[in-house]
Amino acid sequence: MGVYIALSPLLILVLGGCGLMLAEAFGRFSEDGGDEGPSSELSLGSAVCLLAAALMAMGLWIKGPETIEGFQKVAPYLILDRFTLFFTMVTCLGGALASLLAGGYLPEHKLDRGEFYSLLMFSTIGCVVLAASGDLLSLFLGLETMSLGVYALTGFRRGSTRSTEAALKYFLLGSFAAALLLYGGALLYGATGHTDLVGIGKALAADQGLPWPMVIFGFAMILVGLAFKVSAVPFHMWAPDAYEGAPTPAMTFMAVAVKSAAFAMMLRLLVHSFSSPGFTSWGSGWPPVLAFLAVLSMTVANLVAGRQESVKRMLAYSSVAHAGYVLVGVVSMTRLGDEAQASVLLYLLAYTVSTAGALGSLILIGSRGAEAVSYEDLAGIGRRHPAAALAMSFFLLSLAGVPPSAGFFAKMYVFRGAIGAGYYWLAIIGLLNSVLGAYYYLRVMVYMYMREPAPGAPVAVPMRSGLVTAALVLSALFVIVLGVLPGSGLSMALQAVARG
């Protein structure tokens, strides 16, 4: 019984996903796309299941997973620890917010098809499995479960050539990255005789006549696959097209839950398998590679984001830049340990609620035929619809790292970790990029409050949706709480990464 209790968040998601499939198949909904369409019920149903899984994870956190009898029965395939519970809460929260946003967005834009929620639920299951995986086999299963659903969500707008192109590009490149991870894992198994991450780490640390060319080549392939999944430059080219082509709720899920699960996978691999001195040294290990990717991701993405005219595309490049900030914390782990790793977890939580809020505000600002796509579409929104503009400004300021928001403290802890680890130059580059990134966030506010639409230009018209409003309120509460009590969030993250 203990193992079922430990697996209860995952079981809730599985049962919820199956229930949504049955409800969508046998339920009776009106076909007018209004409030009686499938989204009004299925959106709430999926959000309730996801939040129930998150609350169950919180309950297990409070009780302590180590106190549950039999919680290790699924090891090493699934590791049921506080790290897993933390990412279960983050990914389920991101999925619930995306589900609520879809409940308003899909009917408004005549995309009200119930399979969206089943795909989202099963992709979230993949995210949770990915965060919990302690073996290359379960890791690959979680990765594919997550990815296949996201590919379908990207192409959910069937009549759009842009959406179809984005889905095809994401599928092809994502499959290539998954193949690299799989082949790299196969090489590591051939070299060490282990598929479990801890066993691989012990074999590499022991160094008993291992074929090191095979190990290095396998590790390089895994590192490239990981860089693709977290959308780090130069492996990011799929992200802007996929994010822009996908429906905005699907983009929200990809930007928050998928990215968080990908970083959880990266942390598991680096901490459990590649933490020996040879791999963590600056001269021969992965820190300089990830530092280079962090600098590239922050700088290139911020420069390109500032030149975009599409707000969705700007937020897509913003997501790439935030991956660079997170990588700063990952690099700092080699010298600072748990404190730097905890800053990564806190950053991902703050990023999740801030990004979901920003994309939810973008959904709220535009209705069918009068969407908020470009900066010009937002002109004058602050005067005509102050509540929608205020919501957008609030979340953009958090993404920019303006105090006392959640985003500010998340960046502060990451850069403080870099300084504590002795990577002063990396912290300085990160700070300069934060200033650079503030430009395109503030540019949105300039258009909303200080510009008026040109004569005859399209004007965004806000929609009305209680589900979208609920998602924004929930996101805002998390941003405020993390901004007011940042120490509590960091303390929770420290408990998540503590070992032994």
Given for the second form:
Amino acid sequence: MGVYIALSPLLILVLGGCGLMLAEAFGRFSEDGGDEGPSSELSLGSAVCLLAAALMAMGLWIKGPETIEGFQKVAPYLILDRFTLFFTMVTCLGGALASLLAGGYLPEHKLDRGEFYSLLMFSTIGCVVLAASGDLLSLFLGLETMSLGVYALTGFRRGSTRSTEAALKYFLLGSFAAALLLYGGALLYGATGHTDLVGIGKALAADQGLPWPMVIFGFAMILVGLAFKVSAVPFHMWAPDAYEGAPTPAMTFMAVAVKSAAFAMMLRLLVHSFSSPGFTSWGSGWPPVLAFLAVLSMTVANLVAGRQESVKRMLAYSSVAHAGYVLVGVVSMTRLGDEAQASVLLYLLAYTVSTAGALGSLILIGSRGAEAVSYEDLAGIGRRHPAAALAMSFFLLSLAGVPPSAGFFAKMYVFRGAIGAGYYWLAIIGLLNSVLGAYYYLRVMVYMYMREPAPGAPVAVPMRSGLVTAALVLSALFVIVLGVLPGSGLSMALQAVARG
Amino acid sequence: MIRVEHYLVLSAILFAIGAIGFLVRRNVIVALMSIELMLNAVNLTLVAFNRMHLHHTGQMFTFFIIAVAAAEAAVGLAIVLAVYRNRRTIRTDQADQLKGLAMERVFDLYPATHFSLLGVILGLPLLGAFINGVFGKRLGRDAVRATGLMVMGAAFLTAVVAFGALVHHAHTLQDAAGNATQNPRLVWIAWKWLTLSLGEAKGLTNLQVGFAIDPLSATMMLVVTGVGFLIHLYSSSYMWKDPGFYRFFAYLNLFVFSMLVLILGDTLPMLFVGWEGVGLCSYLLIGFWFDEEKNAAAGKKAFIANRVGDFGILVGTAMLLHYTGSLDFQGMIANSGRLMEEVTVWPIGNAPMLFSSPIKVYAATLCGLALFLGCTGKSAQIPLYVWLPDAMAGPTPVSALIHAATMVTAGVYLICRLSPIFALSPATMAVIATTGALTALFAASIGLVQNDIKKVLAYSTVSQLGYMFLGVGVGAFSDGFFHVFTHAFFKACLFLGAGSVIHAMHARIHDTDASQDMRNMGGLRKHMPYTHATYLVSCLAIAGVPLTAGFFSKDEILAKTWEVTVIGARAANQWAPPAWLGKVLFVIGILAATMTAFYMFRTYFLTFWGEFRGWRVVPGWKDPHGHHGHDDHHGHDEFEPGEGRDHIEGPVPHESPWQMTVPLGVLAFFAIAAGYLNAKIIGETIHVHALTWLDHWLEPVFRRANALVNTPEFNAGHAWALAVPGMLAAAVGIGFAYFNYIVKGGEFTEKLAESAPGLHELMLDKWRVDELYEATVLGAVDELASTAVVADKWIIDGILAKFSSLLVAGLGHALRLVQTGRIQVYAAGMVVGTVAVAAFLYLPHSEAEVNGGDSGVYKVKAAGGVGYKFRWDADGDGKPDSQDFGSVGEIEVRVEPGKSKTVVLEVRNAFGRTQRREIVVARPLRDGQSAALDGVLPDNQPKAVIR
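What would the structure be for the form predicted together with its partner chain, given that what you showed me was the form predicted on its own?
And the full complex, kicking off with our chain again.
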């Protein structure tokens, strides 16, 4: 019985997803959307399920997962520890925010089809499984469950060339990366005889006559697959196209939940399988590779983001840049251990709520038929719709890392970790990049408050949607709480990474 | 039973096929199938391993993969269907439109009127100069080299993109028959500099900091960045041991930047900024080893000679502004009709003068002559050529890049740029052509007798520049420019080849003069096969042997000299050159060509044939003095040139490393291949348009100027007949050189020199022109020069400050270009990244750290690695302590106070590759001062250094 309690967040999601699918199939919704459309019911339904899962995870956290009888029955396929619970909360929160945003967005843009929500739920299940998996088998299953759903979500706007093209790109490149990851996994299995991450790690650490060339090639492929999933430069090129083509709520989900789950997978793999001295040495192993990717991601993405004309695409590049900051934390892990890993977790939480908020504000500013996409669309919003502009500014400031927002402390902990680990140059490059990043976030504000739309240009009118507002309020709450009480977030993250 | 390795190989092949299929096929279904193939390869691997390990996990995994792959295929097909419904095609792109589409995308980002990609091309070398100049000393050689090479490589690639964009733009401007309707131009105006008021009648003119590429400047840009990159690569090895390595790269990058400003500048003042910039860099690089008196003097000489020329440019600019009311090339050329105004040059003002009958000259003639004075300075023509041979005091790669391939051709470029203005006046053109021909002959005559290999090449450069001026002077603008183009390749190759030889000579002879003296060389053919082959190819090209690039360009200039007449603006009582002038210049040109073939092959035979004369070759000989740098040492071996064999012993001369031979190979290839871009004589005879590509490409640039010139129709018989003297000249020159130096062993010329000792001395002393100048003009010029330096700095500094802020924006632009939207491009990016990761993991990295130090015991710890094994040499005997590699990753060394000890660490990784590293552990005199790594301590304290 205990194992079901331990698995309850996942079970809630599975049952909820199935329930939503049935409701969508048998419910009577008006075809043309509006107040009677599927979103009116399903959006809230899925948000409730996702938040319930998150709350359940919170309950388990408070009780302590290790006190529940039988929590190890599904190990190593699913590891039910605080790390899993933390990422369950983050991804479910991201999913919930995305589904609330979809509730406002889909009817407004005549995309009101109910399958969005069940796809989103199933994809979230993939995220949770990915974060929980302690075995290459379940890891692969989680990864594909997550990805397949997201591919479909990206191409959700079936009639649009851009959206389907984005889905195609994401799908092809995503499967390509998955195949690389898988091949790497197969080679590791061959070399060590294990598919469970801990077993692989032990075999590698024991260093008894393993076929090292095979291990190293497998390792290289796994690194590349991971880099693709977290969209680190130069494996990032799919991300801006896919993000831009996807409907904004789907983009929110991708940027937030999918990215967090991918980082969870990366941490699991690196900590469990590749933490022996050989793999964490600066001479050979992942730290120099990831440090290089981090520098590239931050610098390239920030440079390019500054040149974008579309706010949505700018946010896509900014998400690549944030992956770079997170990687800085991952690299620091080799010398600082848990403290750095905790900073990674905290960063992902802060980034989740800030990005969801910023994209939510972008959704809010657009209305029927006219999405706010470019900088020009935002001109003069500050005067005409101060509330929407204020929300946007608030989340962008958090993304830029202005104190006392969540983003500021997240960045601070990551860079402090890098300094503590002795990687001064990483911290300096990161700081320089934050300055570079602030430029394009502030540019949005310049447009909102200091520019007027060109005469005759279509004027964006914000939509009215309780669901979107709710999502924004929820994200704002997190941004403020994490900004005012960063210590509590950090201590939670520290507990999550502490190995019991 | 099949062995597991076979499964592995099979699955690896399948996986590779899948990956390649994914990368190269454009049909989405095929891409999808390729991915499925990759997954199946994984399955095969798993099954094989499953059998090896004898448990069920692998099988289970396989089933999961099959199930998921099916789901994946379903989702994929659904997406493909949606794409098909929207686009009616499932190709990932339209292959036939791809090139056009990519260029369209370039134009999306960089419209033709705001082509800020030029800012990137300009900014990259500047960035390199900045990084290497400011931080170079701290960064270390590796980083300096990487920076220099990367910015140049990136600048070249960006230049290629810009060139492609221009070609595309030119296509859009063509009429139905494929002829250009107007000169294609891509313009970037960075900012407005200032506005000039020209008085009420002429209004205002804007001086903009604007850059543009058209066929002329784009071609030149490719040469500068491409040859520039190769020479950077060469220098990265040639200058490696020089203490000023970073300074050298900073200057070299700064030079490329200035040269690009010169070429891309869209206004005469911008060109002048670049003109001064290259002058400054040239000056800095000639005097690179400024601690030698001679080099500093050479730098100064270059500076002064150029000042005289710059005076001409300034006067010309002022006159052009006055008459045409414009400073940009477009405006000047459009208003060039106003230059046909008569100016009374004598008597000056109303002063009563001797010979009071007035002399009137057209303004066009005056402008042209003033500008040409500038060209004689920069491009080393009579009377201002004297600085160039002395400029060879600089490092050899500098001679190749600045004093052969690029900067010295700036004068020719300027005349091409303003060709419609020069062509207005037949008098100016006659002066240019005559000066060019005389310089060609004069410099060649000096080159005949020089013994220093770099001096010969220097005079040959002056002589070849003369040909270029002869070409543009007779009105064959595209041919003159074509010679600039081909000369860049073969002369750079010759200089670099000479550098490679000097590099080899330095193995034993460290005196600059002795190591460059051809009397000390000989027989290097055997020891340096690669250098020999490339040098020979370039010699053939410069001698004008048929079917080489030099033949096509030089021959075309000579033919045009015979045929073409400049008509000019057809103004009343305009001076016309006599009809015999062209014939005389042709004969001079042929004479000079014969000399060229002779002296070039003289260098070739003396250097590469016969017996080695530098020292007695003793295999395995080691230099007791340790290694020296290249051009920078005073000798300690005092003996007559060519007699080294009797006095000293030395090692077997060695071929240069790949960083030096690869540029040689590429340049030698172009020394042949570049000719076929404009092999007019063949192309026109057999009617193949591709062989006259450059002429067509440049046609819109020179259209206005060509209208002022009378060029007869191509006539195959005529053209081949005119080519015969040139071919004979090459044959005679080479044949005589062979006869004299190989058959007769140099007797013949020795006798010749003995029979006319005075003449020989005079030629050896370069006709004593230096002494003449010394006595007359130098003092006066000094003052002018020092004032110009101030202006120089002011202009350069202003530009520098402005560009750095633009650079961030420009880089972002360039990066965005990669995002083309093509799946394969993205996938290829991923593959490049994968290969980089794999390569990093494949190579061993022998990092190490030094800890401890309590009472002299230091712990040296090697960074561990996957499958690493270590071997140490801690006792300092130069041999490893144990024969085998072991797992000991940390050792202790005991060091006495104030002493140091060298520990050698060798690391071998799982692939059997090893890397070696020397760690010097030094103990301070007093303990407590820590033994830090990598020079954290001030220089006067001992420290542990990792090399």
